[in-house]
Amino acid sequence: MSVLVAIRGYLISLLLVAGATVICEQVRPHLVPTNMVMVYLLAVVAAAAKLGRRPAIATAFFSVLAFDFFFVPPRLTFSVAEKEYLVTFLGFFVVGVMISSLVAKVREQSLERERLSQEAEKARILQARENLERALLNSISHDLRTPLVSIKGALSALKEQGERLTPEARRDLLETANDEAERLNRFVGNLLDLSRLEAGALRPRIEPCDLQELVGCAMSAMEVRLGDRKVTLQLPQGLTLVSLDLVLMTQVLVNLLDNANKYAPAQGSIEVTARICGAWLSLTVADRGAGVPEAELFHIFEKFHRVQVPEKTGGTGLGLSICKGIVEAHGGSIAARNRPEGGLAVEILLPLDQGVEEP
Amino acid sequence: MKETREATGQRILVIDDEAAIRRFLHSALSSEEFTLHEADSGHSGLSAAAAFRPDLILLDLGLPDLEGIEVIRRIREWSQVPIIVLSVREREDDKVAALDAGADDYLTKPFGVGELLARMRASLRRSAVQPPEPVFSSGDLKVDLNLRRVTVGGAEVQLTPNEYDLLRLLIAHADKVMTHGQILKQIWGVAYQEQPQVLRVTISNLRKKVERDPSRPRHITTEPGVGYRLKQVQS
């Protein structure tokens, strides 16, 4: 590879005496023949500019031949009558060699710049990714961990002190065991499906459903945690079949559902829409709740992105990403803007046509 | 191997090779109620399914020696016992698998000990010989199985013969999960096996006749990507 570079300068370089040989033959009735030297120098630099060194030698060396041959009479043979052009020829090389060498360094040096700034263009993006890296793992230790010590606490307390602690107390540490055990077990289940997505091993399998039996999943899957809150349904009317899969657009509605019920007031309802549009089914989860900053509402997809807020509300910062994996995953997106009247509104939008016909 | 015979109520199996799982299961169930019997492979579950003649085998998937889709197959050669797996796989397809390849019922780990009661309760009550009772009834739903008449909250209910024969299907099943080949299997037929939304269709239908409110249904649940259940509500 490198030896046909080498080659291809030297024919370059050839071609470049050529072309001067050509234009000191236009001129040849105007200028003396020692100013030709001139042109010949002008091929020199060129090639030293952007062929390096030793092609930029070669040119002179060249031209020191083409110069003696076509110009220096007599002409058309390599005879030089006149010995003064054998100092023009000596001269000519010794500056063509000179003018090589300082063009060739200016040139390395220009390119040594490049490498090392992409080099440190490189340190920085690895940097970076390291950077990010410790903190998804400080976070996840972090998340974790929290659960399990007050599962600990709770569980040694009851095992120590049983006896001496009244009912209330006991069935209360019972109970944080058990909620923070549901926590851990939920934030397994998030990282794993988000590994799953990342490693592309969670491919949708994509069926004709239900759009109401595809609510219906996500609502009776958050039966427990709504409690009393008011959800209100906005669908189409009659049996509308999508094309997506089933399980994981359900777990899609049930974080989106999740997230309001966590961030919203307990008096706000919850709204959910399903509409079709042209080629696209759109489902909307929306709330009444604080909303987010406009600069955080691209943010809050990415894995562990968490929205301050003044109360711990305990998200794991993995329930949107992993959201946005699925939807990406059927080919649609997810996007999130605050409502006017105040309130998050988060959009799916997912292609109808995925190949399966309608019965 | 270990028996508790302090009890003498209905005889469970619990095939785990985890022993803390085990020792939780022992205290949480051994009662008047239940009497355990704990396997900790696949083959001496097996055999203990033959010589303790369990009423109920709460089966791991995930055992050393032998996969727990096997043991259901070598039990369902000689046995209708009924079968509750217990798996920390929570995917759709193992759930399939392990329905299909006879099991009665699903709980992914970690479970409440209140939803595994309740699932043991609803199996054994399935199981226990019983003649076919002729009205089944649920909440507002009853249904006449000789008559064919179905009612809700009084109200008669007129359904298409496949609409009917699905409710009848999940009556024969209820509070079981039945998966979704197994459903088209027996009401459309082995050609229908893939045709999945021929069967959303009807369900659908179906839910737009019995449930008061469809998208939040009461009698028929789905279980996402595996299949639907007849919940049977006490009265």
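Definition used throughout: the rigid core is the maximal C-alpha set that superposes within 1.5 Å between two forms. Numbering follows the first chain given and starts at 1. Since the model is a prediction, treat every value here as computed from it, not as a measurement. What changes on going to the form predicted on its own:
After superposition on the rigid core, displacement of the C-alpha of Leu211 between the two forms amounts to 2 Å or more.
In a rigid-core overlay of the protein, Leu65 has its C-alpha displaced by under 2 Å between the two forms. With the core superposed, Ala120 shows a C-alpha displacement below 2 Å between the two forms.
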Second form
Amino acid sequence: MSVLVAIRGYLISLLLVAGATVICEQVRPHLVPTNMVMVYLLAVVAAAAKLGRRPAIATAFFSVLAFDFFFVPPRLTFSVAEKEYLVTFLGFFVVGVMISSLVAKVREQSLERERLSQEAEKARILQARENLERALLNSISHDLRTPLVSIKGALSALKEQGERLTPEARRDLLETANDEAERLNRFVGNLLDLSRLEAGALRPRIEPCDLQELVGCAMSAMEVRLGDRKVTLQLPQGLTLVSLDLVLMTQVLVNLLDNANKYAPAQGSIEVTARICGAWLSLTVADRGAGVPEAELFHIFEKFHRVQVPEKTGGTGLGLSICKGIVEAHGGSIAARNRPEGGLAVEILLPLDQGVEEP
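Having seen the form predicted together with its partner chain, the form predicted on its own:
Just the single chain follows, nothing else.
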């Protein structure tokens, strides 16, 4: 490969000399031969800048031969009638070599700086990737360990002090263990769903679904977690069937309701709104919480990204990224915005003309 590159460089050197010769031939009636040397020097500089030191020296050598053959009397021979041209040849060749060396050195330094810059960029990207992987591993370890510690603590207390505990205390410990087990189960489920989405193994089964049934399934799944939280529904009149995967879109709504439930104030309501926007179905879940800093709005759908909200229980950072994956698998889009009156609104757009899969 290097031999071919070298041959290519020398061939280009010959082309540069041929081009300089053509130019000199065009201006020959107007210039004395010694002035044409400058044209050949330009060819040498171009070769040094683009091809390197050796092709540039070859260009200087070929230039001397071409200049002698085509323009030094007697023309079209390598004979030299006037001996001072020998000095011109020597001076031209020496200057050509010096220019070649200097330009080639600058070129090599430039290439070296570019190489070092690329290596530094690769090292920076590798370091950033390692930091991200370490952060993800720490995050996953923390999310797995936290509920396990709570479950183990509750069960140990029941085992060691069960007979001495009051019925209320035993019930609280059992509820704590149950809640943490559900939390752990959701986290593992989210990890599995995310893996399936990234592997392309999760494909929506599109079929006509009742919009009210979709919302009802999500509300039913969230009934315990929502507790006394008020949820207002606004569904479009006359629209009953929408083509989508009921199971997957139920999970999307559950994740959005769960997210709103975490960040809404204690007495704040959650609003679920559906409407038709041309050929799209718009589903919005909005809360009355503190919203999200503007700089983070574009990142909240990234996996393991968590919005830091004081005095709130953080999520796993997977729910919204799973929503995004499922919605995009439906050919739709999802976006979040802060509401002018306060709170966060997450809107899903789904195409109404999706094809229904044959059973």
